[in-house]
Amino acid sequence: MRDDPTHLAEQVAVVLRHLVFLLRRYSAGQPLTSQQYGVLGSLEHGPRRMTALAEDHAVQLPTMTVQINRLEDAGLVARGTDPADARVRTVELTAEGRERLQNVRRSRIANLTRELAALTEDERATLAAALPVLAKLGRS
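Mind pulling up that one chain's structure, the form predicted alone?
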């Protein structure tokens, strides 16, 4: 049963769902949704095309446009054009958006650090050993 991919997939899905909820609780009460913070994180390394953002977040372009409009209204992102093709609209973080993203990340890391500190040393070592495999799943 341990090597059965279907059984393992079910277990991984449940655990990941609980971890996502845990991380979302850390940003509860913030003025933005966890999805909006996810969009800000997607812009961390530079401007992105709207179509790429929608694809990355598995939403339709109109849904992403609504999210970007809200983030733009809040002063967290700015629209631009692609230097290679002026017809293409891009979105990038503003200084305020970058600061807000970093603040939420610091809060999440501090909370997660407390959770991890409550684990035994062996449990933390087991988790650390599993990270490369989880990262590989995330890239597929």
Given for the second form:
Number of protein chains: 2
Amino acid sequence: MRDDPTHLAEQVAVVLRHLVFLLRRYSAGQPLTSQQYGVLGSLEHGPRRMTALAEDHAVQLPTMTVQINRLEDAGLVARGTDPADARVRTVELTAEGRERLQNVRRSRIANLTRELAALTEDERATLAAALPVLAKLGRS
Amino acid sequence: MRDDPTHLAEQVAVVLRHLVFLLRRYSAGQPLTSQQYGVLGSLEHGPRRMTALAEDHAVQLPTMTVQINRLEDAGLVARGTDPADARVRTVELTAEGRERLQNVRRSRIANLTRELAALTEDERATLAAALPVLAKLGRS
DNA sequence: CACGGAATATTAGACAAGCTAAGTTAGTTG
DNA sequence: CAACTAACTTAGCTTGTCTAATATTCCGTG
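Which structure goes with the form predicted together with the DNA, now that we have seen the form predicted alone?
Time for the whole complex; same chain goes first.
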């Protein structure tokens, strides 16, 4: 009964709700929304096309168009074109976008680090061991 | 270095993003939104007042008013009044609301259970051990 | 090479979820 | 009792998402 998947599932469901809640609290009051930071993150390693961004974030293309419009208005990304295919629009970080991304990432990591530092070493080890398992969920 | 909080924080951040993503995918296409199910869940153990619901879900009162309006229109909750204080509106599940909540919960648990069943017993144990630690995050 | 279909993106229009500010009604207190 | 406070609701805004419709470009076939 200790490792009954259904029983475990109920506990996981509770914890997941807690975590979602936490994340929402973390990102309240930031200059950009978490979705927008997510998009910036996708551009970290170079330009991407609209379709790729939409797939990355599991949204429809028009949704991504709206997001990129706003980020472009804010000067954080720039649109370009693919020389090989004029239908394709590319998107890349501006210098300011890159800076913003780094700042936010640092602040997020710092927050999390503070929370993790409050745990015991055993707890951190337990958590670290579970991360690969959590990462596996949903990949099936 | 293995248990350096900053390093761990980076990994946790990645996994959390993954989990949020997962949850969003789970709740796509359901008849109600996950927020609405969340509200139904808060009513499971009896009537609550608007302020209490808003606090539960960390939203402002007007947001909760809108949610309850929709759930009331859908026949899933009913508003009442507090006999001791006429300013207070209470909200409780209707029979249909309770049924809907149970259905969704069953289906969610079933989904999660299926995913967990695909793991090895060791992985489930690792996950189970980490749940209390995850639940501790953000409580500080 | 012209034409039709496929691919890429944007625009338009809808809805949910959140916010703040302002309004209403009902208790509470000097 | 008048003024203040508390509990909600309403109104109006922004963001994020969707689908449907449109524009533009590419490609394959006759």
